[in-house]
Amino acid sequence: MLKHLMSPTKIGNLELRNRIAMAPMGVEIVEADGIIREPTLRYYEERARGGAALLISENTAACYPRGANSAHEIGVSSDLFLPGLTALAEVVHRHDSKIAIQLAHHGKVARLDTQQGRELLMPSQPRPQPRSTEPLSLSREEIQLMAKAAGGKKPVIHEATPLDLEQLAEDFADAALRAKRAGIDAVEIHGAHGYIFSEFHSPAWNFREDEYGGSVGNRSRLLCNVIRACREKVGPDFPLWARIDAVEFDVPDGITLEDAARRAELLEEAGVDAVHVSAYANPLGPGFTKAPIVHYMAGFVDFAAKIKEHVSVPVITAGRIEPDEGNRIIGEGKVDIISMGRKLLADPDLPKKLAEGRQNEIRPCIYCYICVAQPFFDRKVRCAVNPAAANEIEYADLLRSKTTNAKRVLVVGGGPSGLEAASIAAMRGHDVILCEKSASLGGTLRFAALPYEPNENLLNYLETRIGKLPVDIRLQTEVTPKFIKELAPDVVLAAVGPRREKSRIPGADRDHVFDGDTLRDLLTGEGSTEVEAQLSLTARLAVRAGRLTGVTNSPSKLRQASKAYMPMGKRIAVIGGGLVGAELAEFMAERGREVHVFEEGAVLALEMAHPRRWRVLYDLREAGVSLYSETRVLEIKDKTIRFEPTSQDKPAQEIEIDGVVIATGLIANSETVEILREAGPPVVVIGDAGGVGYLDGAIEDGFKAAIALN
């Protein structure tokens, strides 16, 4: 039992049954008028039902449409929005949770102002900022989508006058009172992430010489005035707090922790009941995964602990904090409340499962950044591991109910798509048989868990979940038409995975060349004698020892063991710089290999959500990995590899290598599917068998196929 995390607490007079808050996270489910309707209500209700004590809403537009980042942002600027806000409070309270509305004005990133021809409100006319030397690593389509979302026009800046700032304080106070009238429990003012208040706080953006510029006190004046104006409207007992940046990463003359600590003191004097600590960095590039979206565990905790030394009110923080870590830091007095965003997107029932001692049943976030990539394109949120997220109105009730038309279902393939399909079908009451030709479940996910640890958490969850369901699991079982006829299923879900085309690169058949399948089989202990024959005697002995000791059955053990020994040389070429190639390159580099990645396309790791792509490519460059885009490999020789650029008229080059991994060639597995169809029952193709869709596509395919069985 996580006694500290699950203990009750208070913010002002707001009583909370545990210390888990849903972090404010842009989801953009509302229609393009800012009005809350049933889809948004169902999204929040599922998270309230899941047991979080406090839900902090996505950032809403206090002055909607002015200052909004998107038309798909909740409005709080007039009584037109009051019925939806009231309904939101009611559905959350139905499940004994509390809700705070986060009020925001997006300042320099108020894209809706640009779209609709309004000037952007800022503290000062911006000055040139240092340019990042990192490549932007976006596809042409992504750039076009971002430009469209940004308004497709050049923004015009309006330097805020004192009258503008007085009006801003009045608008926020009116919005706070409207939230209170709606039955909302509290208000959080968004003073972070480069939005209007954060811009006033930052010396990198605020060059004013009046009472709103210069000292920390002056730069904090606007937010403090807004807090006082809100407090005057909502009264002394209504919970009210602010979210602030502890630091601005990699921004010359940006916000410092010392500034933030003093700002927190001023906010407490102005009347806040808590301080919510976050941080900020350049949102275009790897900085986005420093802040506000944190790539490393507990990224803001030390900042929050420092600020807590300066205030007597509760301190809230986010930053990729796992439940055990959250329990520990609360117990140590570093923070008071943990806010979780991505985790509650992946599993809304996380708090309930913790309270019931079912921690191993929590669907984990794999930090793939698909969710936070969507607002860049003005799209509603989605989750790679939870297809029901933001689609609760279609799926939430179905997932809690049994089918009235149970079918006998054969799932062929125990990878992520097959596991998802079999589990959802069994939960709905179907009679499910799952066949997997190998000796273990997981398929490509088991191999993907080796270079990327969060995938192992998902693998463990999928195995745990299906193990608790009435699914007939048959390992080491080859499914043939005869087998299908004997089982007589009503439907076959074909999760047989993709087929790999043989590489046409001259030299691809040499002993030191592995494709993804042979490398997977080798490292996971399922390699054939033919695969092992490619290895040296020492490597063969090491692989066999790994099997005997069980190391190759566990991604975490194998991940650790591979740091000491791997059956590959020191200089590795990875052909194919997509998601798989990039993850393998990172894995190899962490094990001291000199790695060269060759990609024929213009952008590496294109299959990754672009925020994760930014982070991975940055980390690869920092690790010394050589990345070649728009490059074609011409030949693999015994000790060298020859290649040429595809977009420039330059001569071919040759470098020395010891081993090669070909991370390309996956295509739809139509041949295997057609064999299954010979048996007669309808066959539904899911996952990579129908074309490579990677993990999020596989999970979604399996989920939807199981739901559609009705």
Ligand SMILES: Cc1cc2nc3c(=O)[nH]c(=O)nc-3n(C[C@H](O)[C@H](O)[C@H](O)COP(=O)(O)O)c2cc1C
Contents of the next structure:
Amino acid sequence: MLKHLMSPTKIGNLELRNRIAMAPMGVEIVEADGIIREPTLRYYEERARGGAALLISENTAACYPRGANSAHEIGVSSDLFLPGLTALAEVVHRHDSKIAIQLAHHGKVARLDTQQGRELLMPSQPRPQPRSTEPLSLSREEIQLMAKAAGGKKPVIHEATPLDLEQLAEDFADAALRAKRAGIDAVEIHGAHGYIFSEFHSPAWNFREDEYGGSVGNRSRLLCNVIRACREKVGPDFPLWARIDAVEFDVPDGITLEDAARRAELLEEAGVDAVHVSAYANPLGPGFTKAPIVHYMAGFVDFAAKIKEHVSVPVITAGRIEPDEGNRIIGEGKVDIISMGRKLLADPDLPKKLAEGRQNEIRPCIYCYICVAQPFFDRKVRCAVNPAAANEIEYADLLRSKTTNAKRVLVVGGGPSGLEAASIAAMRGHDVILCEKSASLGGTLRFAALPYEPNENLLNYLETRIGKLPVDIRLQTEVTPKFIKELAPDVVLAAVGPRREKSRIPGADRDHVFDGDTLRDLLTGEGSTEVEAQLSLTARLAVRAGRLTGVTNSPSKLRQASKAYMPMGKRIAVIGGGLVGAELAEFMAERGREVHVFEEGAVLALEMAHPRRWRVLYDLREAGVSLYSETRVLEIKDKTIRFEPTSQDKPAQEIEIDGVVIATGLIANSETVEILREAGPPVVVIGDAGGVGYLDGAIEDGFKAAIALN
Ligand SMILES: Cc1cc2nc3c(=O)[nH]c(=O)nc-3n(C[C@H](O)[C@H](O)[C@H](O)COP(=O)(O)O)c2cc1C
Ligand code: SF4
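Moving on from the form predicted alone, kindly provide the form predicted together with this ligand as a structure.
To see the whole picture, the full complex is given below, headed by that same chain.
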């Protein structure tokens, strides 16, 4: 039991049963009128039921539709929104949780203003920002979607007048009072993330010469005025606080920690009951994964601890904080409350599982950034590991209830899709047999766990979950039509994985060329003698030793061991710069290899959600990996590789290499599926067997197929 994290606390007079708050997340479930209805209620209800002491709502528009980021943002600007807000408070209270509404005005990114032809409110006319030297790494489709979400027009900036700012404070105060009338427990003013208050705070955006610009006191004046105006309306006892940026990363003249600490003091004087610490960076590019959606573990904790030295009210912070870490930093007095965002999208029951000592049953977030990629396109959030997230209205009750039409279900394949399908089907009360032809569960996920550690957490979770369910798991079992006939299932879920096409690149059959399958076999110890024959004697012995000692069964042990020894030469060419190629390149570069990645398409790592893509490509470049997009490999020779650009009229080049990994060529596996169909029972194809959909696609497919069994 994590005694500090799970201990009760208070914000003002708001009593909290533990120190876990759900961080605000713009999930955009509401329709384009800003009104809370059943789908939003169910999303929040699941998280209240899951045991978080406090839910901080997604950003809501205090002046809706003005200042909103999307038409799908919750509105709080008139009594039209009151019934929805009241219902929200009720469903959360039903589960002894508390709810704060995050009130926002999005300033320069109030996309709805541009969409609807209004000017954007900002402290000053912006000055040209230094251009990032990083390539944008977005597909044409992504750029079009973002442009559409941003209103499809050039934004017009309106420099806020003192009258505008008085009106803003009044609007926020009205919205805060409305929240209170609705029975909402508290209000958080969104003073971070480059929105209006953050813009006023930042010397990079605020060039005013009046009382709202210049000194930190002046730049904090607007937010302090808003706090005072809200306090006056909601009274002294209603919990009210602000979220602020501790820093603006990589922004010349951006917010500094010293500034933020002083701002926190001023906010306390203005009457806040807590300070919620976040941070900001340029949102287009790798900066976005520094802040606000931080990719480093516990990325903002030191900032929060510094700010805590300056205030006497509780300090909340977010940012990839694992429960053990959260417990530790609360114990050390660095912060008071941990707000968790992505973890509670992935598993709303996380706090309950911690309280019940079931930490190993928590479905882990894999930090893939798929969720937060959606708002860029003005789409509802989705989660790679939890297909029910933001679809609670459809699935939450089903997942808690048993089927009245139990079927005998044969799942063929123990990769992520098969594991998800088998587990959900068993949870729903079906009679499930899962057959896997190899000696271990996990399929492609086991291999994907090697270069990317969070995938191993997911693998462990999927294995633990199925291990606790009444699923008949048969490893090293090849499924044939005869086998199916004998087993006589009502339905077969074919999670047989993709098929790999042989590469047509001349030289692809050389001994120093591996494809994803042979490399996986080699590294995970499932190697055939054929694969081993490609290796030197020393390499063969090392692989066998790994297998005998069990090292090759465990991704984490293998990850460690491969730092000391990897049966691949010094200079590696990776052909195919998609998700798999990019992850492998990172893995090899971390192991001291000189890596060159060749991709025919214009955008590398296209299958990654773009924020993660930005981070991975940036890290690869920093690690010295050579990335070639729009480049075709012409030939693999003994010691060299020859390639040419596809989009420019430039001559072919040749570079020296010692080993090649081909990370392309996965296709749907219709041949295996056809064989399964011969047996007679209906076959439903799931996961990569039906077309490569990566981890999120595989899990979603497995989940939906299991639900569709009824
Ligand atoms: C899908 C998504 C939407 C978010 N929307 C908001 C928001 O509306 N308001 C806000 O202050 N922060 C927002 N954030 C940032 C989170 O509150 C949190 O600070 C961040 O995700 C880091 O915490 P985590 O590592 O626990 O996810 C969002 C994050 C995600 C993943
Ligand atoms: S989509 Fe990915 S990053 Fe977001 S919550 Fe789910 S697993 Fe985590």
